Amino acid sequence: MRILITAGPTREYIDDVRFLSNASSGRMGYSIAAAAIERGHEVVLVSGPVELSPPAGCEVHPVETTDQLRQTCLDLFPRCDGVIATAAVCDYRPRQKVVGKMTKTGQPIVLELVETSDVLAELGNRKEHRWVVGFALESQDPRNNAMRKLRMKNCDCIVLNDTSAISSLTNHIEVLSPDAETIAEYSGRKEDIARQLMMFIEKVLRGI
C-alpha cells in the first residue's frame, strides 16, 4: 500500500516570530511510519516541526502551518491508498497575523482567534475508495469526543489516547469502530504500539 501519514504539531503565527502550537513530539507518527516501511509499504510522510530524523525510505514533506499541512495532504491523498492523521493540528490560529515584531507596550493585548481548517475532514470527505485513521487524544469525555470525530471526519476508525501521550515514549490506545466498539487495544512503547496498528490495519481496511 502507499500510505499517506501526517505527523507532528502545526504552528500559527502571531507575528513573524511568535506562534500558537502545542507539545506534540511527533514520535506516534514517525514510529507508524517506520513500521509501514518495515513491512514493505509505500510511505508518504506530511510532518509539521519535530527534533526527529524520519525513517529512511520514506518521501518526506515538510510543514509548518495548518494551510500547508492541507494543502500538501489534498495533493497527496488522491494516490494514495489511505492516511493515518497522527498529526497535532492546531485547532485555531490568529485572525490577523502581525507583520514584523511586536514590541511590549506595558498594556495587555486581546488576541482573537478563528478556528484553523479541518484536515481530516476534508481528506475523509474525499476518500472515496481510501481508507482514513485518525487520532483523538482527549482528556474528557473521551469515548464520546473520539467517536463525534469519528463521525464529523468520516473515519473508518479512530485511535483513542489521552494527554499522557504528549512527549512520552509509551502509549496506550483504542481503536473506535464507527459503531463505538473497542475492535483493538495496544499499550507499551510508542514503536511496538505502531507495529501492532500497522498490522490491524492491513488486516482489516486493506482493501475496503
The other form holds:
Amino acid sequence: MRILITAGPTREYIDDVRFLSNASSGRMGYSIAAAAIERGHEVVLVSGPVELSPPAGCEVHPVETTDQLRQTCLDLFPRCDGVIATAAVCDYRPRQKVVGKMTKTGQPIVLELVETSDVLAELGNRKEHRWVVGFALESQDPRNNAMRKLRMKNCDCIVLNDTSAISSLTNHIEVLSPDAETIAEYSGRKEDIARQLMMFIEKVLRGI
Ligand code: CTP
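Let's see the other form, the form predicted together with ligand CTP, since the form predicted on its own is already up.
Following is the full complex, with the preceding chain placed first.
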C-alpha cells in the first residue's frame, strides 16, 4: 500500500518569531512510518517540526503551519491508499499575524484566535475508496469524544490515546470501530505499538 502519514505538531505564528504549538514529539507517527516501511509499504510522511530523523526510504514533506499541512495532504492523498493522521495539529491561530516582531508595551495583550482547518475532516470527506485512520487525544469523556471525531472526520477507525502520550516513549491505545467497539488494544513502546497497529490495518482496512 501507499500510505499517507501525518506527524508532529503544527505551528501558528503570532508574529515573525513567536508561535503557538504543542509538545508533540512526532514519535508515534514516525514509529508508524518505520513499521509501514519495514512491512513493505510506501510511506508519504507529512511532518511538522520534530527532532526525529525520518525512517530511511520514506518520502518526506516537511511542513510548519496547519495550512501547509492541509495543502500538502490534499495534494498527496489522491495518490495514496489510505491515511493515518497522528499529527498534533495546532487548532487555533491568531486572527491576524503581526508583520515583524511585536514590541512589548508593559501592558497585558489579548490575542484573538480562530480555528485552523480540520485537515483530517477534509481528507475524510474526499476519501472515496481510501481508508482513513484518525487519532484522538483525550483527557475527558474519552470514548464519546473519540467517537464524535470518528464520525465528524469520516474515519474507518479511530485510535484513542490520552494526553500522557504526548512526548512519551510509551503509549496505551484503543482502536474504536464505527460501531463504537474496541477492535484492538495495545500498550508499550511506541515502536512496538506501531508494528501491531500496522498489522491490524493490513488485516482490517486493506481493500475496503
Ligand atoms: N486533526 C487534523 N486537523 C485538525 C485537528 C485534528 O487533521 N485541525 C486530526 C489529528 O491528526 C487526529 C484527529 O484529527 O488524527 C483528532 O485530533 P485531536 O487533536 O484529538 O482532536 P481535534 O479534532 O483537534 O479536537 P479537540 O482539540 O477539540 O479535541
